[in-house]
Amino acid sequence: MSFADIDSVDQYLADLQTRIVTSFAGFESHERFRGKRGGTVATTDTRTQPMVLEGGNTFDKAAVMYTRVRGEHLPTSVSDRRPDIAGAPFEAVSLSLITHPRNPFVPTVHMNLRFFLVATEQPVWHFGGGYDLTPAYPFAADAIHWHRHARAAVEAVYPGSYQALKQACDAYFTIKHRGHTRGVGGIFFDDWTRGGFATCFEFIKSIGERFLPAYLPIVRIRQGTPWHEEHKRFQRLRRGRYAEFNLVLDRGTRYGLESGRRTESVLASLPPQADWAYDWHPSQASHEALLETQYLSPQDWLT
């Protein structure tokens, strides 16, 4: 496969929304994930498929968001970094997901898988994505477990390359304003082309097919942990934090809405409920302050 076949990844990353779907809702007892189909938006062809589950047993909100979008020009999210194509016409094909666990002691999970194909005299084309985990109360063998499973998506590919991988999702995903990071991090990486369509693809779909064994096992452990209403309190706090992320420095929340993709699906990734309190800090020794003191910022969860 030595062209750039978005057909491919689109079938791919479709398949992939159906099974993770499939297995977030193998944990609600009633709840169902809703999904509503976009259309043509302003100047954009837009398809979507946007699944959502809110006020579930597990999980408080759960979106996992397909979506194949041709526009008559490249967003400025995306070109910014790239101005020898800015203005082109694109085609771009991602999934996206986000999970609000209603159990303060499950981690929050996001990841985005996405390929992007540029209509000038020579075609350009590039991968992007990656995934973080975001916990409220952080369990050491949680951030090892999902490292050891973000090393063997990259290293089945790319070997030797994890390290690097890991420290750029440390730096992208740091809440600058607040100093530290969102959580204890995974696996980002942008403009991605390296090795050719073909290797770039397989990439794709080595993170793909180790997200859930890398995310269930974490539910599955930690979703009967008690709880009260100070540990949800927290979670919403931490919450918050999420939130300001998304909206202040994400560029996905940036090009999604520069792209004409449905507002509601955009913003899907945002929690159901968030507080913010006026220059809280958590009490000395508590399992509070030790998700700042020991959690928030890049470390080797692996040595």
Second form
2 protein chains.
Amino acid sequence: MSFADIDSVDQYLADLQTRIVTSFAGFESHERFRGKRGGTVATTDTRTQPMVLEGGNTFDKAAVMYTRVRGEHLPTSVSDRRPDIAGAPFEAVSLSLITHPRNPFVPTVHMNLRFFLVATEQPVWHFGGGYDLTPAYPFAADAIHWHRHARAAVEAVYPGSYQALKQACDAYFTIKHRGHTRGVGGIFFDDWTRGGFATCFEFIKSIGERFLPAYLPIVRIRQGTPWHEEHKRFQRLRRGRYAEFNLVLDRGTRYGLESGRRTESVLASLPPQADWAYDWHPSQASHEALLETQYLSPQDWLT
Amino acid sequence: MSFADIDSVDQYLADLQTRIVTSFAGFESHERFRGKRGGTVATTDTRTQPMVLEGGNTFDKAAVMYTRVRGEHLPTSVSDRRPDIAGAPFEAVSLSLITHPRNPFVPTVHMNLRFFLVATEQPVWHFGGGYDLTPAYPFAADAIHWHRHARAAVEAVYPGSYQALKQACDAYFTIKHRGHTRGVGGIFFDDWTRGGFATCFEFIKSIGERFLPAYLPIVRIRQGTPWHEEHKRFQRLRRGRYAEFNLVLDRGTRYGLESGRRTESVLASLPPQADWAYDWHPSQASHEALLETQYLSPQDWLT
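Same protein, different condition: the form predicted alone was shown, now please give the form predicted together with a further copy of the same chain.
Once more the chain from above appears, this time first in line as the rest of the complex follows.
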């Protein structure tokens, strides 16, 4: 593999998209994923393959978005930090996914894996991404299972690094104005070059390969839980918090909207329904109350 | 009245809040407005009187928020523009309201009236605010009625100024990433000192007094329109756009969240329910399609 080989990353992420879509579709009684009308969207500088499922039996919404972009000039968000390569052409490839499950006891999941390359004489590149889990009705067993896989994914390539990436995830996915994290976290990294391209790519694959084993067992265990309208209502209120994070704070979303990317792709992460109720609080010691008091502040799940 | 008399503005806005709350409550079969538990919220530097109605017959939500703040030091958002008064103590008073009507044929309305004062030896002050109308199902007659009142409110104090304030409203309430305005507009102004304090205060009162005559006739005409779940669904999709504007773009909301104001008050404008559907488009020539094609780009309603 050559140095900073974007085509190999592209191929891996595109294949991973297919495998995840196939796997998610297996939870539905009939295929509901659809791409943009006519399939792949291609312009001279962008090739996207958005795959979105709505109104399924298991998933109210699942969006698994693949994008490859070629740009003539670096976005200022990058060149501000790297004036030495300002104005250079760049390429980027990313896989971004989210689920909004139908059963309120099944947690929402998010994963993003991306690679950015400026193919100047001395190539400049980095990886970024991570994954995190957001339950409405939390279970310690799920958070532990999830973090065991996150730790394994990191430690397989960078022994001793899980804790730092776990803390970066808690820090990034904090809804500051609410005073709590978005969910029970996972791992997060950006501007990632540690060990060189081949090692970083192994790391991306280590995360990618552990995504389905980390998430699907939780879906299988929780999807049979009986639920009523009151549980769905609470899930919609939590989806309101999710929308707040994505629209107010998420850097990828804000950058996507400001830079004029395809809005429907940038906002594919938004929940199908979100509720807001003024000054609403769950009753004390309810399962709903446990979420904020016991799950939405950073803690060690594996000790 | 003395120069830059904040207590008079305070008194006017607090009284206007009471009148609007009483008027809105008259549309409901029983009183549903509630303030923060125990009524007025007062800390050493802030007095707020949030009045929020939820689940009414006419309004799914109506929030009419009064706030008076005293701060020891100017927020950087102001002192960045006015370094000469950086660090000075300040006072601010505001009335902010929004409705999310139950009937999808009744438009959402928003009004904000605010006064900001730095009581230095040479007092520095300005007014700001405006009002704008956001239908899901638009009617030209409603937009014309609304803008007639907006024009009258402006022209009574500043002859010939409606057009500029109307354009400022269209510019401010544009959802850039969607390529359309939030609604059919109204008027908008900021850093407003034209003609001195007494004239500006007359202007605020001119807007305030015309708010109910501008909005209530529209509520009365439209609230009897029969509606079905498909209309409610479209209303919820439009509320998604409203939430996008408020969370991504609205300066007041973003400033409120970043500066650590009471989050429930800052986000009281959010809809009770919002929907997002991936790449959804209304069928051609439907009433739903008319909204974006004929109403959500700036136009002259009064010529």
